[in-house]
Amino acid sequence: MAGVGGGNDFQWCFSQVKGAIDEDVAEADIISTVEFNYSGELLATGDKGGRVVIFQREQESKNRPLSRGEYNVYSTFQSHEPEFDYLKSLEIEEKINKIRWLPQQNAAHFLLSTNDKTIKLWKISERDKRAEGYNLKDEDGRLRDPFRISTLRVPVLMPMDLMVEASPRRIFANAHTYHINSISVNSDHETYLSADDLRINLWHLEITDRSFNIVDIKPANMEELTEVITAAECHPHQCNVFVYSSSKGTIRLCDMRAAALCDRHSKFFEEPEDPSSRSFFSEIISSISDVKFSHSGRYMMTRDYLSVKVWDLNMENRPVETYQVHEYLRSKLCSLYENDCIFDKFECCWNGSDSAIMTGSYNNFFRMFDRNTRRDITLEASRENSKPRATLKPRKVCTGGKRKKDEISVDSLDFNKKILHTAWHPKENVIAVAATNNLYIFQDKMN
């Protein structure tokens, strides 16, 4: 797989975008978590009004053999609703904080989607064919008197319309108290741990009444809380093994095998801080918002408030690399503080070769990193853009002195505009990036 783009490498094009032009964006609609599966052929949205999208791709066309599929609505479905907790007095949001995807195993998908409490587990199928030609029914559907039936039939499958059919299968509720920031299919495909702020908990996808503790950070007295869990993954071929990041910028791998409450690490994560650097905002901007292990298993990449981290497994000292994202807004952080965008959690992504990386940024850009070649690249996720196959122009930052004519100064970026959710698919050098409510798709130009 090439690289992220410029010099001897593929360019990124334009593909497609979803959603609404609007300039007033409803709540509702803004996009809050994105997921390819594990073929890249469906890719899931979920937003802050409790709906999940589903979006398939089309099959190559004959007339234009080199043009690959576009991604169109396949299922829309309201996945979690509004609710209140009488004995705390809380309003539960409906927004979907996470979908993650589980290997297909028959014609039939399945997905996990969950909001701040309850997550539930979705089946996806399709359907063509009806019965009919019933003896205890007519045609519209009313019974008939059984005593008039003289013959009987033998009910027919015939063929209708594509139906796609969205039906919950399992509900999985009554075990988080904090807000649920995290879930994870295991290697396996029968357990998943799903985390919150002080816990993280192992599931069976069969079983919905309990669930098992497995790390517990809660301190005795609530006074005494210094971190909180951001984000928790499995590791994608050793089932027992997960990690999980904190707020103090650290992250603990932990075995199952060890012992079944995970509260003691097997590997502590954490790079030294330079005391030079140190300021009122360091603690802030260390803590990880998400964390992510390579395809293959050997590594995992950080994400912190101004940069990317990757991390060797076998190395617990400091990162092997470090990109940094938008590192010109080091001298705007009181502003950022100010408006609470310091406190935005961007996710980040692999591609299929644990080659490049992926990550957002505000005004609509996001970066790409290639671990080969050690270039980066800045693109904006933007309607001006959306011609088809309109090639991608790498963007620059000027942070003082005399701005280029290309280049942005650093005082006029947007900051309400953020990409927060990114994706790559697992096979292609095509990816989903969510601006607020709309949601573009790239692909590299082929010639």
Contents of the next structure:
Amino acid sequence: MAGVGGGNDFQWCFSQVKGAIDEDVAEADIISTVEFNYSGELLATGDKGGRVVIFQREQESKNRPLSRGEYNVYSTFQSHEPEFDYLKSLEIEEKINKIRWLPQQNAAHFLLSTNDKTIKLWKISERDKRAEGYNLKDEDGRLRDPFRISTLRVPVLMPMDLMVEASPRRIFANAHTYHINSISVNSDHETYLSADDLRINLWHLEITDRSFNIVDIKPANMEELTEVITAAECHPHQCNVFVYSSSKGTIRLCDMRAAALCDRHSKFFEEPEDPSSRSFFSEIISSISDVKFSHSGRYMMTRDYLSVKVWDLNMENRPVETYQVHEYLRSKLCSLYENDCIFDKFECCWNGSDSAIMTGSYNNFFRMFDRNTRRDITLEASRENSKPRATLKPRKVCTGGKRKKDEISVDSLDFNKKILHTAWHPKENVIAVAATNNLYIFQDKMN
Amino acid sequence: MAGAEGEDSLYPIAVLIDELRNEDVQLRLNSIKKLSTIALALGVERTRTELLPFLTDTIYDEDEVLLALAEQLGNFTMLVGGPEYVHCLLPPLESLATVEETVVRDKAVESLRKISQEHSPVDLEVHFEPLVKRLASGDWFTSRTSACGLFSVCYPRVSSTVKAEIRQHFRTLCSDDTPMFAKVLELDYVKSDIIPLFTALASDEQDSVRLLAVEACVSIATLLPQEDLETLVMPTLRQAAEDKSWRVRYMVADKFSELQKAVGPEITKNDLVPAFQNLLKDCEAEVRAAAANKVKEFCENLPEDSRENIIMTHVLPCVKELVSDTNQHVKSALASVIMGLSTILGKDNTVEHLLPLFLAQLKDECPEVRLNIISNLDCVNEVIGIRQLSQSLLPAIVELAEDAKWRVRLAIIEYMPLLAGQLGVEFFDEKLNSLCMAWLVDHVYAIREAATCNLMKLVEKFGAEWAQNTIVPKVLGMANDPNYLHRMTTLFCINALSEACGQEITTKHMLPVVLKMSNDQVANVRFNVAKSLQKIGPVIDSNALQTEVKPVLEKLATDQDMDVKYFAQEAISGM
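Form predicted alone done; form predicted in complex with its partner chain now:
Every component of the complex follows; first up is the chain already shown.
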């Protein structure tokens, strides 16, 4: 069974699963975003209840050389609370839409987390010393007689058990009328952008009371609205370039050097539509749900409902690669429209070397494509395959006629088990897959 | 409080030390600000051996606290025992220099620079320079940026071997990937080694770096002799003024006056004038606005002999275009400085060329543009007298005073005292008085409040007699208004005007009205009466205070309404 993402003998195996086993899933526990930090040492997840959980990889120990570092809980905190917008009489959900890590700048770690309206900068730091010794209190905490104080005591720092603290350092609020769908940290390490349905703002990490609006696609007359922004990302190396995708399947690349307001794009990426496959649902399924630059900065990947496309930034008229994620759903679009699944927003990600890409599907399946060998594989995140270091068996969906033994038919797919959020370790073959309220971590098998 | 003297004096210090760890950040901040008191009580040795180690490791705190700490340590030399021991301050400052908050790092670097002066050359090499080396080779860019700020202070006083080491570190940092340190780098200098590095940074790929090079250009230009400017600095500057990235051009426009002073009159005439023209015509509105802001300063700093000529031939044509720019920020920026040109050009040129521009901007559709013209009338007054403008001025003022947006109305109210002063009391009475009264009954509270304050300033300008004749009657007339908010406005005006109007007017005219309102139907009015009486109490004569005011207050103290009772009692006890 040739694998994806590595050499021929490459195989994925189960490593860990986090989260409750109950069938009854509390809505608040549903994971809404997953992100590794720049070194891969930390893995953050956000959920619908507004909480952020950060896992840290164990250092590999000499005693167990065959077991790669496992991820254990490092810090948990409540990032956002539900709010109420009094002016519009609307509830603001606490669901974490995106988490993005900042590049490390000292011993502490920083991340940005956002819900629909407010972005927060969190500092996660370790404390392993505690000050001891008071002047006015003795060791038991009893107050000393002020008149008996004859010498001054300076506190002494004593070691203590490691404590990880998360504190909100900045709150960036009130800049978005519509729901924030993306945040992206710029390569200059000073600024970041946030995007909602109609506008993109540029922030400075140290300034919370102002942001610059750099894209505004709101029409003068809202009745003429036909297109919204679905995702945005900064280029990994060029601090003046960013892209944003739309609900019509187009991507615009903008250069912030050209003008202060980037309403005019520098590049416009769109694949001409295949007239033979046009249907009532064409526009809906062409809506791009995620856009990601490759680590090299040369390519970008977009995810629409049925496929993943890789674009060369130098070629605007069509993608260089197209991968079908679950083409068998094309004939089911009507029922998927009725149960709203057609509007699901799947994310996609690159591996560290840009040689492979991954995205999720239904029935807790997720797909990986090797760009060099053109091989693809479907794997499943399920409790049944959760024995430690158990190899994952490829899955197959049967599209018609005779169903083979291990295959599953399209009609048996569970559309409530969707994998929308996945993340790939920046350097190694370790992946994190969010299946509703569970987080699965898979690693490659050491040969 | 009995007790031996020694014990008494220790208690407050003991409290301060304990509060260094209090949960309340304000208490921690307070203790840190009094760190010198703690250090004095501990004595130099305990400060060195106990206090500083404690401070070095507690950098978990809020920025305000760390900032205060960084500042305190910069002044701690004597508290640790003098220059001989000043190097003990380095460990805590070193940790502060690696914190992620820029303000704290900058303060720590500032303190390090300060105490470096107290280090002997030997101590510099033994303690200070290794610190700089550690920061410069640190893992995180935060420590590397701090290192950049320290090279210049230790460089002059160390031996030549150490100097070479420092230059090497500096060069390494210049090729560092992290763009952020470039900001600090540019503001530091070591003369001859810098120019090639500066030129390289000015052509960096990332425009964030290039635009900071423009800032550095100014400092470098001031350091070099005139002959070197043309070869070493001007090529970079010319490149920057035509950079493809608007942010770099913006930076040039923003720093234009400093550049002008730095390069001197010859280069200004030959290079900067055409560059300035191009910036005024730039395709990006932000750049045009930045350049427009600098028009007055640029013109003022032109060499005297060619000033008028340059302005009339090169600058004025561009300025004329800007008056009808499509972008309101550009027009607004221009409006705030254009009037200043009149003093430079003199009466005739102002009347012929500038006056039409002022009048056009006074009619601009954007209220901010009009406001900016009005706020700068004093320059024109000196040269041609406001009368020329007053015909167009009045409609403009009236329109702004009645603008639908309350913030625009607020802004014009704020200029009213200034205008009144310049236009004179007759003009004011004739044309502007009714406006000021109308504002007192505006439906937005902020406007009514500002209008009250405005009246007070007018009285200060025009005097009590004027007040008595023109505005006091109208203000007092509002006391009979059916709307209680307007009746309250009368009271607020009286509060504001009583002092300026003086004892006689207040006692004879204002007091009776206030006292009458103590019978008002609305409780809000009544309790404001009590507050007013308390406020004007000091101004009216003491006889009236006893015979007229006190009885009324006592009556109000028995009012049905709780708030009326409260304020009446407050007023009584205040007397």
